[in-house]
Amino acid sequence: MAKSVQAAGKVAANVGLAVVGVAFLVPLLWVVTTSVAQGQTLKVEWPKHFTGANFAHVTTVDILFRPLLNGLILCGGGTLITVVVAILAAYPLSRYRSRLKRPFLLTILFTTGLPITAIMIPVYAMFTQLNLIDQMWSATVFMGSTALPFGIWLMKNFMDSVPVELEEVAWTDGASSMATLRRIVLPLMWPGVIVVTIFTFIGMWGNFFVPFILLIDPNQLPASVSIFTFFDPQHGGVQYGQLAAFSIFYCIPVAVLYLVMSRKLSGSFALGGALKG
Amino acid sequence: MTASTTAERTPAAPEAPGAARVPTRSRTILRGLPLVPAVVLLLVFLAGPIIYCIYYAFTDMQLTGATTTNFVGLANFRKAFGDDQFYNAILQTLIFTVLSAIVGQNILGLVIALLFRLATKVLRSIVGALVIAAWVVPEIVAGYLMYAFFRDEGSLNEILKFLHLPQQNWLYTLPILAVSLANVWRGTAFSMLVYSAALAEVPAELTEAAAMDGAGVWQRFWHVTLPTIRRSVATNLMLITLQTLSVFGLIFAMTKGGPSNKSTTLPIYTYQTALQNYEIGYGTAMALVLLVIGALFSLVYLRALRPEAD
């Protein structure tokens, strides 16, 4: 009898999970069906007439390639800043003892929780006064800085897991700390570096608010902001088909990166690195 | 006591190269050198704006050109606490956070993680991939997907019609519920991953022993599993609350805060005030309130996640 109860539980769990799966699938499915359908539709349905027109329409420099390239410059540059600066900062935090270390780490951890949305208004005012508004490089540095607290925290945890004994040998041989970091620590923690890099990039690629506030010139906007043009009534109403086709192109990079990351390491491992004390 | 004496007392701490030769103070400075870029960036781009935020909040700064900026004391805060729209924004933020994060993402994430332990492997990986896909999709795309889903002629009403349930124009009648559900759809993956990892670490002997003593499924969950993972629950709640407090793009894409401010959360109202009505002073005063709310939550989160080593 216990066995049949267990079997019933298994069936119920599978049915429950299937319902959850469908609920998550339906909105995603809409992008696919709408992108290949002729005419406007807001619900998931098998397209009556298939068309490649939406994809053809969006694959131009102005609509697709420039925003993607802008996003790549903005998020690639920002990620590079975050990762390099986080590696440098993580080294002393992971390897040396100091009275200042604990307060510093607590501040970093505290900062990861602050709502960045709240500081965007003063950032906008500050950038306007300092003439930094609508400049790609300042937006890139800002993006890199906002991702820094979490980047440092994650990187330090990964670095902590590299045993220090190997470096001690190098130190006695007279290698500088930066040389040991480059030749011994980094090669041993490259999976951690990749996780931080991909995490940071995915976060920035999806970030809408920061470039929306800091960049104005349409030619500098990344895909996360330029997607709004599909909603502009001046462009002849909402073009759902094109919006969907554009969204697919825009999502591909992060989907690929996520797959790479989860192939290399399980998702829970990455989170474990972030959440362990 | 200097940093170096601390290091000498604890043999576990490694010595830097040439430790004996370099004088103590300069060695400490040398060691801290790699931290400089991080400290500079954090001071300029995070501490700076926060200080600006505090300063602007006490001024009447406007971005309309000719006007000068004056110090106005607490006027902005007095204005906020006499502003019905501000109270509305606080209320909407609260509803949004409780509904979508504390109840929605948290419980759904836990339920999915629990179901994962019973369901078949194929279903597990398919559903896991779908939930994570919703998470990986950029915020603004998620906003448009959800906009289409909840529209009058969208998929949700189609499903309800199929099930013979009443339909309505969700984005018009219950916008805050629509954006909350959208945030559940988008954010549940995080809780799911946290709880999957946490449940995997609950020792099987514990639940088995409870089962031997005749504890039912519910009792086992309530008295054995939940107390074991309570640290993960606390951490997860903190993190998703903080994330949800600052959600902007999702709501902006779906409703822009409307109709008639029925989904205007604090980030949306701050944006409207500061960057659409150009009342920077008043807007930052409200942003400061949001920052303080976030900081309070962040402090609690800090206590849960305190670094234990030294």
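C-alpha atoms forming the largest set that superposes within 1.5 Å between two forms make up the rigid core. Nothing here was measured: the structure is a model prediction, and the numbers come from that model. Residue numbers count along the first chain shown, from 1. First, how it differs from the form predicted on its own.
- With a cut-off of 2 Å and the rigid core superposed, residue 26 has a Cα displacement that reaches or exceeds the cut-off between these two forms.
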The other form holds:
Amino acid sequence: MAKSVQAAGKVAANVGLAVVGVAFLVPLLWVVTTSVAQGQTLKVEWPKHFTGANFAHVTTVDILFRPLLNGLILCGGGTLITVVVAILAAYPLSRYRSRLKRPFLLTILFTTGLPITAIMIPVYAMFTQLNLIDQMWSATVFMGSTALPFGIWLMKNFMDSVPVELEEVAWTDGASSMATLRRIVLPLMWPGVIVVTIFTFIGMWGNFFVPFILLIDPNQLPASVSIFTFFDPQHGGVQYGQLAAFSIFYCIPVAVLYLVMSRKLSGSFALGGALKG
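Form predicted on its own, following the form predicted in complex with its partner chain:
FYI, this one's just the chain on its own, none of its partners or other molecules.
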């Protein structure tokens, strides 16, 4: 009886995973087939006539290359800000004791679930008064700051896995806290830094609302906003073929980042023998 229940559970789990896999596979299949088809709709079907016109139309400076470059600058700069500040903020939270530590961590946990739409109206008013609207650098700093709660929370948990005894040995030799952070802690938690980097960049890369509100000049809009130009219900509806072709190019930076960074994730935090001997 127990074996039959266990077997039924495995079958149900496999069926559930298959359904989830199909739910992800069907949209990807539509993007690929639609990008090389003429007059394609929302139906997932094999193209009757193959064409490269959709890719030829979107591979221009104004439509593709400039928005991708703007997105790389915006998201790359924001990710750099988040990772650096998260490391500096997570270190004292991981290594030092304080009465305010728990309330601060709970505040960080609360802000990770705060929707960005809840603060955009006062943020837009503040940016307008400070003449920061339509400034790439200000939008980059803001996006980096909004990702900080999640980044600090993750970074602190990764930093907790590094034994503090390794730093104490360096402290007895006269090393400062920043020196031990740079030479001991960061090399050992490098996979955690990579994870935070990937999660932060992906979250910013798909962010539509923040750059749409804070940036006005079309020449400064990232690809996450410029993709909206393919939706034109007043002039012929949605250009599905061009939208699909643009979407394929839009996914390339994230895929490249993941492939490059995942190679450095050669395993887990191999600290089991760090204190032996």
